[in-house]
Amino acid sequence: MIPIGDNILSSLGFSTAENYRAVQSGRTGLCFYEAYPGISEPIVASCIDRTRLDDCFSAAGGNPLEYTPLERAALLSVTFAAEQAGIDLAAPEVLFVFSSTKGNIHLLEEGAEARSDSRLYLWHTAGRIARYFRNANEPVVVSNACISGACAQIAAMRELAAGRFTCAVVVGVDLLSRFILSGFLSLKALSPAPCRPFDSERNGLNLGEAASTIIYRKVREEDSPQGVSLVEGAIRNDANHISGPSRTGEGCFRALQAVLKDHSPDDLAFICAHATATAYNDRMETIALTRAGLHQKPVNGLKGYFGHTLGAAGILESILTIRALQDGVILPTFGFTRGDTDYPLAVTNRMGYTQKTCALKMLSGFGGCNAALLFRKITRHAS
C-alpha cells in the first residue's frame, strides 16, 4: 500500500515538510522545564505549542472547547493530510485506524466526576474523531504499547489487503500528563539531558507530544505509482518482562527476520530503530540487529528531536522515513557521539546519501512487544 497524504504535528513544526527540514539541519524539539504541573522535578520534553494549536484548529473550522487538547491535535493532524490526500473522508470505503497509548487520561486528573466520563476510552476518542470527518465506520484501535504505530499500520494493511476498504486513515496521537510523566519518573527511565539514542553516554530517555497522520491507499492493478510503499509488517512479543527488554533480543529478532524473509539486505539503505536512549532498549536493539546480520547497515534514532512520542512514535518516524528514503538521505541521529565497543552499529550521526531501495523502521515496547516495518521506493513505471 502506498502513502497518499501525510502529516506531522509537533514541537518542531505543524506539518511534515516543517519536521522534516528541521530533522535535516540538526534541530531539536527538546527543551528543558523547571516545572511541570504536578510534577516534582525538572523534566526534559518536547511539547506542543497550546497555543498555536488552538489558533490552527480554529482556522479548519473546529470549535477548541468542543474538544480536548488530545482530540484537537488528531483532528488537526488528519485535516491536513487529507488536504494532501485529496481524498473524501466520509467515504463508506476509507477506514479511520487510531493509535494511542493513553489517549484521554489526563481527565483522571481533573477530578472524580471525570472518572466516569466516557472521554477517558480510546474508542471513544476514536468515534468522535471518525464521525468529527462524517465517516461511519466503525474505527479500528490499536493501542499496544510503544508498538502501537506501527501496529496500527499493519492493521491497516491488513484491512485494505482483504479489500474491505480502499483507504485508510492511521493518526497516532499522545501527550503528556501528570500520569505519564510521574510514571516514568518512578521508573528512573528519563533522562535530566536531552536523549543520546545508542551512544555510549546514555542515561534514560525524554518523552514528547506528536500527532501524525498516514492515509494509506491500496496499489491498484491499473497504477503505476512512485514513492514509497509500505510492503511487510510484523509483530512478535516475547513476553520478557512487563518494562524491561529481553536480553538476547529475541522478539526484535525474530520481526526483523519476519520482514525481511522475501526480501534481500542487500537493499536497505537505513534502519531507523526505536532507539530511546536507555541502557537496555538500545542494547537490546543492537544485539537483535547484530543477530540478524544487519550491524553493519546505517542505523538512525529520532527521538534526539521529538522525545518518545508513544502513540504517535510509530507514525511520526515512519513518515520521516519514508520522505528519507524517497529523497536518497539517511537522517543523522541527534545527540550520538560515541556508540558501545562490545557490540558496535553503523549509527549515523551526519546526513548521509544513497541509491538503495529499502528502509526498516523497529519499535519495541513494554510486555515484550516488538514491531519491524518495511518500505521500499517504487520503481514501477508506466508503460
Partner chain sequence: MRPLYVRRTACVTTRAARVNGEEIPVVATSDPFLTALYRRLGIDYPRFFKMDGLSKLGFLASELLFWGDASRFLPREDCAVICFSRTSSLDTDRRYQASMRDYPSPSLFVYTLPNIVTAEIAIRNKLYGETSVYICETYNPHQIFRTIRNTFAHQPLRSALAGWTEYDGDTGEAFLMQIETQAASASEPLLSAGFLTTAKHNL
Contents of the next structure:
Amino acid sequence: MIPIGDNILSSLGFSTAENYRAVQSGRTGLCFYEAYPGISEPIVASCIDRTRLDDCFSAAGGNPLEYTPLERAALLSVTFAAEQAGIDLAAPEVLFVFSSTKGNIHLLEEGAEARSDSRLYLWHTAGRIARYFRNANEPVVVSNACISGACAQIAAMRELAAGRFTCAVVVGVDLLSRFILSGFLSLKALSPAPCRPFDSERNGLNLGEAASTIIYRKVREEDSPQGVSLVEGAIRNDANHISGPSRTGEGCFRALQAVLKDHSPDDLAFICAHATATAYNDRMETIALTRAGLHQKPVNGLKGYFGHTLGAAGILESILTIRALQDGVILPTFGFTRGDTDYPLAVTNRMGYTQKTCALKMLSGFGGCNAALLFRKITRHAS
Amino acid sequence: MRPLYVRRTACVTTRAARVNGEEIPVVATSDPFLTALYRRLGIDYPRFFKMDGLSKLGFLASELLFWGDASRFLPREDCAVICFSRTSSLDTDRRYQASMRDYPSPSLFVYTLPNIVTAEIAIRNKLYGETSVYICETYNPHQIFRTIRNTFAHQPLRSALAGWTEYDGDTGEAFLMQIETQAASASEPLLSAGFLTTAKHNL
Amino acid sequence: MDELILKLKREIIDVLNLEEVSPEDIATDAPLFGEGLGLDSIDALELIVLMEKNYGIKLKDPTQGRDLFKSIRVMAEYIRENRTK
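Swap state to the form predicted together with the partner chain from the form predicted alone:
Expanding to the full complex; the earlier chain stays at the top.
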C-alpha cells in the first residue's frame, strides 16, 4: 500500500512540505516555557499555534466552537491530506484509523461535569472525525501508548489486505495538557533543556503537539509508477516491565527481526529510531540495533525538531521517513553531537544522501511495546 | 486463512469468575472479590496488588486461561495478546487527575495507558509476541472477529489471548478467549463473529 | 528513631501496595531495592513523592534516590536531619 496524501500539523508548520523544509534547514519547534499553565517547573516543548489552527480550521469550513482543539487539529490534518489524495472520504471503501494516547484528556480538568463527558472516550473522538467527513464506517482506534502511530499503520495495512477497504485514513493526534506534562514530570522523564537523541549527554525527552495523517491506498506495486510503500510492520513486547525499557532490547530486537525476515538489510538506506533522548530508551534501541546487526546503518531521530508527539509520533516520523527515502536523503538528528562510546552507532547529524531503497521506522512505548515498520521505494524496474 | 479454534474462555467481573461458562466458587471474605479470587487461585505474584482495576481483571482472566498449562511460563513469541475496550483507562485517569491536586502519582500515571493490561499478561507469561489494544464504542463481534483474524493473517502466530476488558470504577469485566491455530480436544472452531456474540451471551 | 522507622515502613507498605508484607518483614538495614521486596523504578519514583508529601523533602535529582533508598535506616536518618514537616 502506498501513501496518496499526507499532512503534518506541528509547531514547525501546517503542511508536510513546510515541516520537511524546516527539518532540512535545521530548525526546531522546541521552545522554552518558563511557566506553562499549571506546571510547577519550566519546560521545553513544541506547541501548535492555536490561533493559526483556529483560523485555518474556520477557513476550511469548520466551526471551531463545535470541536475541541485536539479534534480541530486532527480534522484539519485530514482535510489537508485529503486535498492531496483527491479521494472521497465518505466512500464506503474508506476506513478511518485513529491513534492518540490520551485524546481529549484535558477535559477531565474542567470539573465534575466532565466525569461523564463522552468526549473523553477515544472511540467518540474517532467517530466525530469520521462523521465530519461523512464516513459511515466504524473507525479503528488503536491505543498502544507511544507506538500507537505505528500500530495504526499496521492495522490499516491489515484491513486493506483483508479486502473490504481500498483506502485507509490513518490519523494521529495528541496535544499537551497538565495531565500529560505532570505525568511525565512525575516519571522524571523530561529534560529541562532541548532533548539530545542518542547523545552521550542526553538527559530526557521533551513533549510536543502534533496531528498527522497518511492516507494509504491499496495498490499492486507494479501498478504504481513511483512512491514509497509500507511493506512490513510488526509489534513485539519486552515481557519485562510496564514502563522501563528492556535492558536487552528484547521486544525491539524481535520487531526488527520480524520486519526484516524476508528483506535484505543491504537495501536499508537508514533507520529512523524512536530516539526519545531518555537515557534508557536510546540505550535500549542501541542494544536492539546491535543485536540485529544493524548498528552500522545510518540512524536518525527526529524528536529534536518536534519533541515526542506521542500518538502522532509514529505517523509524523513515518511521513518524514517516506519523504526522505523518496528523495534519497537522510535527515540529520537535531541535538546529537557525540554518542555513547561503549555501543557505537552511526547516528547522523548532517544531511546525508543515499541510493538505497528501504528505510525502517522504530517505535517503543510504555507497556514494553515495540513496533517496526519497513518502507520500500518503488523503483521503475520493479515487476 | 488458517482456521482458528477457541480452547477456553474466561470471564472475570468484579463479582464472579467463570471458565468455559462454569463459575469458580470463591468464598466471600472481607477482601474485595478480585483479591479473594487471587487468593482462591493460590497465585503468588505480589505485582497483582500494584495493578489498577483494568489490569487486575485482565490478569486474573489470563490466569484462568493458562490454568494447569505446564508450559505456560516458557518464553514465546508466537502468542499475541489483543484487548478491546470501551472505557479504556478512564477510571485510572480520574484517580491520577485527583492525585494531581496534591502530588501527581507516577505509578497511577503509568496505568493511564490502557495497554498496560496487555503488558501485565505478557510479563507474567513471558510473551514476546504482539500486544495490542483497540478502543470501540461497544462489544462489536464483527470488528473484534475481523481484527483477530487480521492479526493471525500477517504473522506466524500459534495462539492468542483476545477479548473484552472493561472497567469503569464500579463494575468491570474481562472476557478473554484462548485462541489457537491447532484444534484441541475440547476446542471449538472460531468461524464467524457469531461465535463471539454467543460466547459472551452465554457467560 | 525506632518510631520513625516503623512509621516509614508502614507508609512504604501503603504507598507501594505491598499487600502481603508487614513492617516486621522489612529488615531495617537490608537494601530496599534488588532482591527482597521486589521494588522497581516506579516504586523508587513513588518513594520520591513520599519524601516530599510526608516529610517536605524535595529531591532535586532522581539519582539522589539511589543513595537515599539504600535501606530504611538510611532513609529514616536522612528524614530526621532534613524534614521540613
